[in-house]
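First, one chain by itself in structure tokens, the form predicted alone.
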Amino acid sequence: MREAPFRVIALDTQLDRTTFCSGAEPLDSYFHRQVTQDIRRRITACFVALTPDQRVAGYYTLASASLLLADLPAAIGKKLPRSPSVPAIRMERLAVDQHFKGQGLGGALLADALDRAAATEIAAFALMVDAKDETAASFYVHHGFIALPDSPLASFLPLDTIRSTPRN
């Protein structure tokens, strides 16, 4: 039987993350020199994907956040309650070093953010995302996510779908 070629753990400070590189300096910089603060001060919570011989193929970070109602389309606000917002999970960041891109680790890491979301006993209606750019808008909009009517670049996928989504 083959090894995974990926395991998704919570990050360790004690991993090496100085080579790995997207291509995106803002996910980069962040990944090098931010995240471990945020999540010592419990803003995010950051995953990464290892490895066998434990190299950071890619990661992404989840934290508590809120959707408008208003912001939402009409026919899935209107099944809400009548609150200013709702509970969501923001995925904040998702980035695949540029070595692993083209072999499925960024739809991987997505479907393990939305199986983390969906299993956690916090309230969350959603898992949304605010998308860098169009190319990143369409990847989360070919994965089921539902774009916000006067924002493209953010989308929302309700953890319901996933709940009710059968899984091998």
Ligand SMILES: CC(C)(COP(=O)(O)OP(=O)(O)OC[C@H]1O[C@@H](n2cnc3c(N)ncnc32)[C@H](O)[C@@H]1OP(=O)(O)O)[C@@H](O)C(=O)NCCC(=O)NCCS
Given for the second form:
Amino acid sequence: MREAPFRVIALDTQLDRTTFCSGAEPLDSYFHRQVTQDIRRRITACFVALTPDQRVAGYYTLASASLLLADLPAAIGKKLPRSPSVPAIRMERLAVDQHFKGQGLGGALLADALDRAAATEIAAFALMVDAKDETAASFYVHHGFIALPDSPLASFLPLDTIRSTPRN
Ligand SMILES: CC(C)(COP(=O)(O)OP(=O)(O)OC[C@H]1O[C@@H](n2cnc3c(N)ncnc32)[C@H](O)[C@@H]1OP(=O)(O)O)[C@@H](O)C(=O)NCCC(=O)NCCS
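Just the form predicted alone so far, so send over the form predicted in complex with the ligand.
Let us now look at the entire complex, which starts with that chain.
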């Protein structure tokens, strides 16, 4: 990232979310109006990148999920146990404020999510994403995600490929 360093933390509900604008309306309105309620209900976890002056420059959300073996590429599915699905973590949303786009922050938030998912003591085979459109899907493929053969907007990255950083 070329600009001042960002700090990634779990969303603090005291932070001002109202000025955040990625330009993707559903992602912005979710962050403005819904995310804190979902956190309270333990439906999602949200992490934000903060500038040194506490401005939210980007956010992503994580939740538990499962990945159907039948949806995986055959070469990967055949190496997994013969159960209908394997545990996974879903990155449901990822958005960078327009002011900070193109500076590496989206990639850094994705790396942070992978690191966080790989560091958890609860087992998960992969981080999965459902991209909102083909442009977003190509962002994930650019970062090594594998598209599901029959749902090209959905992709995953096995977490055993991630060397996680210990978290305290
Ligand atoms: C997608 C998004 C998160 C990318 O964030 P960003 O900070 O602008 O992206 P970065 O600067 O971190 O880009 C990192 C790398 O991804 C590449 N990249 C960015 N968008 C890409 C795309 N749509 N397709 C392919 N590659 C892409 C960049 O070229 C860069 O490549 P490099 O590291 O090899 O130089 C941001 O544009 C955004 O918030 N979009 C609106 C919401 C959205 O589409 N979210 C996706 C989840 S549904």
